[in-house]
Structures are given as C-alpha cells and as structure tokens.
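Below you'll find only one chain, the form predicted on its own, shown as structure tokens.
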Amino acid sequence: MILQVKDLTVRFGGLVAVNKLSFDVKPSTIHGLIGPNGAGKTTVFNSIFKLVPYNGNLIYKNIDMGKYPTHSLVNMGISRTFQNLSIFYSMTVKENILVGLHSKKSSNLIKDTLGYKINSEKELLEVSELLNILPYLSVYAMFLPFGILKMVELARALISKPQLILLDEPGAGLNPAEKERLKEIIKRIKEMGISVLMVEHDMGIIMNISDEITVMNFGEKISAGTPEMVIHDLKVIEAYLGEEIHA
C-alpha cells in the first residue's frame, strides 16, 4: 500500500471530527474520499499534512509519516490541491507552479550553470501541456478565470513529480466541459503511476474514475469498495446520495 490511515481520530475540544478511521490506497490506483458536508474529509486530508493534531497511524510507504515535519512530505513524494484556491495571484502562472519545486531545488550559480534552469523549464512545460495552461504561463494569475487556476493550483502540485497526490474537490466550480477534462486529466495522472486520493462531491467525477471508494458519515467510514458495490450500499444512499442514485 501507498498510503495506509490506521485508526485515525482527530478531536477538536469535545468534537470528534474523525473517529479511528481506516483506509488503504494501493499504487496507482484513484481512491475516492467522499460523504457529506462536515463528514470529515478534508480533516483527513490535513492530518496527513500535520495542520491539525491526531491519534492513530499514517504510514507512507511503510513509513511512519508522524515522525516527520510538514515540510518533508513534498520531498517523500506527496503534494496536494486545496477545497479552497491557494493562488499567489499577484505572480504570474510560471511563477505560481514554479513554487512546486521550491523544497526541492535551491538556485545557486553551481546548480544554474548545470542546467536547473533548463530542467526546471523542461517539468514547467511537460506539466502545463498535460493540463492545457501553455497559453497562461505569462498571464498574472489575478487575471484569469477560476476554471484555469483549479489547473495551476494542480500543476504546482504535479510539478514536484509526486508519488502520492491529494485531491480536495478538484472539480468545484468548474462548468461541465471543464469537468470532463478534469476526469481525463485524472485518470491520466494515474495512468502516470501516481496514486490518487481525491475528495469531491460530485458523483459525475468520482463514480466514473475511482477504483475504490471510502465514505465517511459524522467522522466514521460507514461504506468501502469497488463505485458499484459503494453506489448501492443502503447506508450511502441514506447518509448522502438519497434519491440521485434512486433516480
């Protein structure tokens, strides 16, 4: 397993936001996280980033993930997207992915005369081809549509070349050509070798891509498995699909 959740609780004062929770995402593989609102999904999300404090087990590649700081995991090989934008709109696009690489490269006079800046140009280019921001690269950031940046906020976190990535409802706001290619780009990240776990609420995205399902109900896993046995799990249906899936 690329990532194992092993009884994970998170607790803020008296609430239980996560109450021990287990999941396994395999490699290569997209794992959908989903339930309603205030199920406690991008809590998980930021335990595995360390932003709030939490009992039970992350393991990375085997791996304990709380023996190390915040700022490592980009290095161990896992990045993510945020519910909300994280843009530096005053920067340009080039510059706002460029930050992807910050804990990875340093520029010094050694490292430019051998080429970083050329290798740097090279991952800058192959990322924004493969979500179709070529054209952006020079635009500022305060300047574009809200569809175009969900895709720099997602090359800045490809750009680190990741093993693991953490989607958080990367298909909010878009219009539903822009999540069409969405679900390509996805399953195109996985085709990359690069494992999955993404949070969204839109049944279009998540049933059609994922290989397995976890979904959560007031901070506890109440359903797992393949999108056809999770879609017809009567405990789903009534905490948070309802009459979609009926219909």
Ligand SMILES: Nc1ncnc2c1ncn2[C@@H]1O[C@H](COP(=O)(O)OP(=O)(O)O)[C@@H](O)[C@H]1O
Contents of the next structure:
Amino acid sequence: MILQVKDLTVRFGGLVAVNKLSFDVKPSTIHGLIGPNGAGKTTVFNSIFKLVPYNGNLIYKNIDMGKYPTHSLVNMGISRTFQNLSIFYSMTVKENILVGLHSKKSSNLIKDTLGYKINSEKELLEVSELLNILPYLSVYAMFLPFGILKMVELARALISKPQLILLDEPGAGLNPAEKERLKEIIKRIKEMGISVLMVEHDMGIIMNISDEITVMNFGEKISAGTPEMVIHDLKVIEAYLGEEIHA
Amino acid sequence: MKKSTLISLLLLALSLVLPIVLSERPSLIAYLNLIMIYALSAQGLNLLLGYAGQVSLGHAAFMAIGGYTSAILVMQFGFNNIFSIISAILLTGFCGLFVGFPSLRLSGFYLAIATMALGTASADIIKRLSITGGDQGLRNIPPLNIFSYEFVSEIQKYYLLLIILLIVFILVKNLVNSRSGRALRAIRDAELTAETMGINIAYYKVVAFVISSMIAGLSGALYAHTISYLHPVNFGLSFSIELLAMTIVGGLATIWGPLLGVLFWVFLPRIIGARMEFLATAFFGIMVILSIRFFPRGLSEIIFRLERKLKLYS
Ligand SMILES: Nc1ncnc2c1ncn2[C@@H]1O[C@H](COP(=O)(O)OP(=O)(O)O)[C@@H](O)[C@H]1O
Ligand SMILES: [Mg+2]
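Please give the other form, namely the form predicted together with the ligand, since only the form predicted on its own has been shown so far.
And the full complex, kicking off with our chain again.
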C-alpha cells in the first residue's frame, strides 16, 4: 500500500468532519474519494498534510506520518493541489512551478546570493509539455485565466516527481474540452507510476478513470469498491439524492 | 547590445562622473553619500517587507547597533576597520535572529508593534550606556580606513559607498531570484501553500530577518564612519518609520525602489525649499498613501513603464 488511512477522525469543535475513516490507496492506481459537499474529503487531504489536528493513523509506505511536519512531505514523495486554486500570483508560471521543486534541489544562502544557478530546465520542460503550458512559462500568474492556472498548479505538484499525488477537484471550473484533456493527463500520471488520490465532483471524470472509489458522507465511509460497484450502491444513490450521478 | 544593458552602463557612467562634475560642491556629494547609506538600509527593509512580506519598525535600531559597534571597536579597542564592520554586521545579524523568532508567531500589526518596542528599547539602552557616549552621542569617529587608505574627502567616500551599494544591490538581486528568494516570495504570496510545497517557513522567515538586519548593520557602520557622529536620537522610531516610508514610496519588491525612494525623500525638501519644508512632509505622506493604495511598485512603476516602452520599440 502506498497510503493507509486508519480510523482517521477530525473534529472542529463540536463538528466531527471525519469520523473513523479507513481506506487504502494501492500503488500506481487512481483512487477516487467522493461524497456530497461537506462530506469531509478536503479535510482528509488537510490531515495528510498536517494542516489540521487529527486522531488515527496515516501510513505512507509503512511510515506513520504522525511526526513529519508539513514541509517535509514533498521530499518524502507526496504532493497536492488545492480545491481553491492556490497560486503565487506575483510570480511567473516558471517560478510557480519551480517552487514545487524546492525541497528536491539543494542550494544554500551563500551560493544563492552569489548568483549560482540551479539547473532545473529538464524537469521544467518535461512537466510543462505534459500540461501544455510551455508558452506561458515567463508570464506572470496574475495575467492568466483560471483553466491555465489549474494546469500550473498541477505542474507545480508534479515537478517533484511524487509517488503519491492528492488532487482536490482538479476538474472544477474547467470547460468540457479542458476536462477531456485533464482525464488524459491524470491517466498519464498513473502510467508514470504515480499513485493518485483524487477528489472530484464530475462523475464523468471520476467513474471513467478511477480504479477504486471510496464514498464519504458526513465524515463517514458509506461505500467503497470499483466504480461499477459504488454507482449501484443504494447508500450512495441515497446520499447523492438530488445531485446527479452519471457515469 | 541590449538597450537595457546600454542604459545600465550609461547610468553607471553618470554615477561615476557625477562627483567630478559636483567637485566644487562637496555638500551635494555629502548628500549623495547619505542617500547611498540610507538606500542600503532601505534595501534591507525591502528584502524583508517587499520580498518576504514581513514588517519591521525597528530597522533604525539595527543601523544604530551596527554604527555603534563598528565605531566603538575602532575607537576603544583599536580594531582594524574591516574587522569592525564585519563584527558590526555579524552582531546586527545576531540581533535580527532574536527579532526573527518572535516574528514566527506574530504577523502584520503585532509584528510591527513588537519590532517597534525592540527598536525603542535599543535606543534607550544606547542612551544609558557610557561606552556609547550616552546622551552626548559618540563624536570624532575616525573615517573609514581600509588597508591604511583613509577615506577622508566626500569624493573618496562617494566612490567607496558606490561600490558597496552596487555589490549589495547585486547580491540582493541574486538572492531574490534564487531558490531561496522564490521561497521567500512564495511565503509572502501564500504561506500555507508554500509550506505544503515543501518550504520550511520558520527557517526562511528568520533568514529574511537576519539578512535584512545585517544589511542595516552594514549601513549603520558606514554611516558612523562617514558622518563621524552618532546619537541615539537619530535612530529612534521616527527614523524607522521614515525608512519604511522611503522603501514603500520607492516601490516594494523592486531592486531599484529603495534607492529611488531615498533619493526622493532626501531631495524633495531641498527642491521645495527650506521655508516650505512642511510641504515636503505632506507631499511625501501623500506619496506613501498613493503607493500603498494604487502603485504598489511606487516610483519604480516609472522604470517599469519605461522598460516596457523600450521593449516595444527595440
Ligand atoms: N478548518 C476548519 N474549521 C472548521 N470547520 C471546518 C474546517 N475545515 C472544514 N470544516 C468543516 O468540515 C466539514 C467538511 O469539510 P470539507 O472537508 O471541506 O468537505 P468536502 O471537501 O467534502 O466538501 C464541513 O462541514 C466544513 O464546514
Ligand atoms: Mg472539498
């Protein structure tokens, strides 16, 4: 297992946002995490990244992540994107992406001050080609449209060559053509041997590319299995009542 | 040759001949020297506020610590001038470390208050000590003496300060464009995201404080040996605020902003004239507000626009 979530519980005051949640992410698979709004999906991501206090165990490649600080995760091989686009707006696309490589390259303050350059062109080109953002590398992020910035965010998470990537609604806000391309990109990411844990509301995307799905409602796991299994699960249909499911 | 390189060379040539043109008016050169010293401090503040997004209202105190350290080491302990300046830089860096740690828990307004308290406290301590000359100030500080070469005249000081200014500005430029500089800017733009992407926030925040203080310390040491007189009253809260204002007006997170801001601040009252000096203060205040509200790049905005025009026509 690349990631094991065991009895994860997160409380915000009286609210139990995640309740005794357990599931495993297998290596080199796409694992979908779905559920209605407020189910606690983003909170699971935030627990993995130590952004919220939690109970239970998060085990990455047999290492309990309990004692690792947020900033050490990229170096361990985990990276993520955010549900609400989180971009460094005053920086160029290139600089934004290179931040993702921060903990994979070393430099020191003296070398940096003396102007020694780190060569990251190869990684940069590779990931920019994959995500189709090569023409924008020198453009300041604040001047670019949402769809492209979503790809920049993905590039920033990918450039460190993670073993596990967490995608929080990568398709949100994209148009149908962009969503089609996104599907292909996520499949490519899997082919590269990267395990994907993905939250996504667009059932067209999630049912199409996931190998396995965990369904949450009110912080609890209500169903799990292959896409075909969960889509026919009555509990899932009930939870989504009023929302549309289409495979 | 690129146009921007050409312009840089022209500016460099201009700054090299300027003191020769002004050689009949050493008082004007003295002004330029003061401007370069302040511009160094402002650059330190720019690194902290502009690039790392942290405020300090104690930078005048860092200058004072640097100035007194170098002056006292030379005058009382017979230090070589180069070692006295290096000691001054190291000591201010150390003080920056002390301010840097509380900065991890404080932000914005609270950080401003905390640094202000530290600044005021150091000015008070300097006033009470005897080794600093107390309330009398420290007089007759010897001029810079590097490898037995004394920088006595304003012109001599000018060229030395120009070289130091260029070196520091180039080093800061390197830093902000490096991996570390990107980390600083990422923290400024979106702290949690930066941390998630693998940046050790605490380390870089403290580093920003330390380097910024070291630059202020260097500036203070140069001030001491250039002006040859130090008094705690010159490094109080009001000067910290003025430094901040100069940095903002010049343009935060721009390399030439600090110099432009200081030039403006020093020369504006002279242009307006002594009798109407209050107008200069008011005008400067308005500039600060305009910069914060409408032109975050301050006076450097002018340079950016010129640059863009040049690119269009080249
Ligand atoms: N930092 C927080 N503080 C308090 N409540 C939070 C916080 N983050 C999330 N919540 C609450 O926890 C619940 C789950 O939120 P979230 O994980 O964002 O849901 P999802 O991503 O599944 O839509 C929601 O009720 C939300 O309001
Ligand atoms: Mg969410």
